Each structure stands twice: as C-alpha cells, then as structure tokens.
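What follows is a single chain, given as structure tokens, in the form predicted alone.
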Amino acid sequence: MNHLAIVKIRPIDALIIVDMQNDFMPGGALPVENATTIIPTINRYIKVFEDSNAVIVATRDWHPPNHISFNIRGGPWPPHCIQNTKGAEFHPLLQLPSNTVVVSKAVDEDKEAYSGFDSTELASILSDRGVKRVFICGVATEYCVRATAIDAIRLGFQTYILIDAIKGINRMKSEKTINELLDYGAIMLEVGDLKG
C-alpha cells in the first residue's frame, strides 16, 4: 500500500470495540448481518493500539433475564445478550488481550443503555488514563455504535468511527447514521490511515 498513514497511535488514544458478542453475530438472538466479517479488521485494528499501548476498551450489553428492552416485557427486541449466557460472550475470533477493559452497559433491568458511556465508568476510566482521542468500531452502527459516538462526542474526546470496522442492521439507516456523525464532527478512518 502506497497510502501515507495519517493518524499515529499514541498511549493516549483508546480502542472502542462495541458489543461484538456472540447475540450480535450470525446465528445469535439479535444478529447483525455479516457481522463476522469485521473481525480480522477489528483484530487488526487490536494488534496497533497494542502495540502502541493505547488503551483497549470492549463493551458489552450485560442484560438481566427481564430486561426492559425485551419483547417480553413491551421493548423492541428479543432476549439477548443475558448475563452470563453464551450469547453474552465475546465471540471468540476476537483476539482481546487480556488488559482489554470490559465495560458492561444496560445491567439496569428497569434502564436501556445503548451507549457505553450511559450508567457505566467508561468516561472516567478514559480520563484516569488521560485519553483525548477515542477510535470507535463493532455492532451495530445505528444503534450502540452511534450512542458511543455521540456521547464521546459531546464528553469532549476526539472521536473517530472505524469505518471498515462497523456493521448496522439496516443499510440505509447505517448511511444516515455516518452522516449524523459526520455532523457531529466524527471522523471517518480505515485501518490503513493509521500508524503504530
């Protein structure tokens, strides 16, 4: 590739890799299509913020059985994604090292939480570790993708969407979704455009 990296990671950048749980993949409760597919980009993407010792953050819904965003209790989706349960888990092509920090989001039964900031420690974690910059990937793009990049946003870090490492549920609305973050002053990177 003759492409100029522009974007060097630094220790005080942060990996953001949301949700890539193994409900979110093929076969799972609530699949995202193709979502299998990003992983080898995810894992490349690891592999330099590891090697820059940039911090690594996975994020994961950690639903209780009765969760308010359930089918069975008036939400929008089916059970997924149940504390302890194998839907919950990380899918296991993901190579997180083992200081990744698991941030667990919507525990509250009666509470949704899409975004990985909502009702967790993951803003203070980044600050105690003096992160500016925030580099976003995983599942799925409108919804838990987009929470966590609009709340990045607006908590004052620099935030970049990993654009060859994301997938939605619906094109169309994966396309508005991009659009809104642009908007908002995200910006668009593919794994190419950085340097460790």
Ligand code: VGL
The other form holds:
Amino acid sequence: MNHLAIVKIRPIDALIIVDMQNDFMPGGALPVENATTIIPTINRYIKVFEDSNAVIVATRDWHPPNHISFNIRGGPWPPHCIQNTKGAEFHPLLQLPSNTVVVSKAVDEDKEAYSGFDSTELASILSDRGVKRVFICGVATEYCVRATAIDAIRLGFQTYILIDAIKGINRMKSEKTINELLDYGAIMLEVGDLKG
Ligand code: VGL
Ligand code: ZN
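Please give the other form, namely the form predicted together with the named molecule, since only the form predicted alone has been shown so far.
Following is the full complex, with the preceding chain placed first.
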C-alpha cells in the first residue's frame, strides 16, 4: 500500500476467496452492499495466482435448511447459502479456475462456523501443499473474512488481507476489523503490490 515492497507470488502461496456466493451479493438473501464491485479485482488476483501456479481456495457458506444461525432457530440471520441452491452458488462473474479448492463450511445444522478453517480440511490441504502465506479476500469483512484471517494467523500462516477485494456488512465494524487484524499481525495489500 505504501509501495515499500512488491510481493512476488510463489507456488507455495494461497489465495483464499471467502464466500463470494449469490446470497451475499445484492439481490441475495443476506446481501453485502456493493459486494459485486470487488469481483473484477478478485479476478485480477486469481489471474496472478494462477499464472504463478499458486493454490487457489474458494470457501463457501454451505448450510443445511435448518441451520442454527437462521432466524427460525433464534439465530441472527435470515436463511442463506442453503446447500445446493442458487443462492449458495459462487457468483457467475467470478473466474474460478477448474482446479480451485472448494471448502464448504458451517455444514453442521447445530454449529455456526464463520472461519474457513473451522471443522474443515483447509489447514491440512494448505500444509500438504507447503503453503506458508495466505492472501485473503471476499465477504463479509467482519464475519467470515475476519474469522478466517484470525485462524490463519493462529495457525502460523503469514496472513495478508487484500484490502481492495473485501466488503463488509457494517462499515464501522469493518473498519474495526481491519485495525484488529493489523494488531494480530496481518499485512494489508492491494493488487498493485503484487507481482506474478
Ligand atoms: C457470513 C453471516 C452469516 C459470512 C456467513 O460469510 O461472512 N456472514 N454467514
Ligand atoms: Zn452463514
């Protein structure tokens, strides 16, 4: 961001695209305002990581119809990202390569899971591939991006937040999240800071 450094992407880096699903886009069941505006930038990141033979992960919220986070069960959210529905599909303009690692989370009807690492194979997939650094983008900044980043840091990955490719639900909470993640040791990057 300060253009003090250019980060060169290597095969042992991973791009983690968080929850870029129809239900989180404008018109969806749980829309994040302006979420589609980050898609062209995410596609630029995808191109850089693909050209560098790096790992590309897409997480998805993948709830059963009676998930504990839904209002009908006393949770905070309207029903969203229900398994095998249109709303749970990735946005059609997202240019995911065919070898993208898709990680489904919050699949247990009695357990909320905001982090892509929570009860998934993500940590072992990354360590199997020798990944040391993760680069996180997607939605929502203060929920699933936040939780995924905190877990990544705790697991020992050098963690970069792609600041021009995240969107939050609440602006103040999102800003607070950025400061919190900086305190935890995350590094903020934008697409111009990367080199393929
Ligand atoms: C998310 C709210 C509910 C997210 C998922 O992807 O940030 N937010 N479920
Ligand atoms: Zn959810």
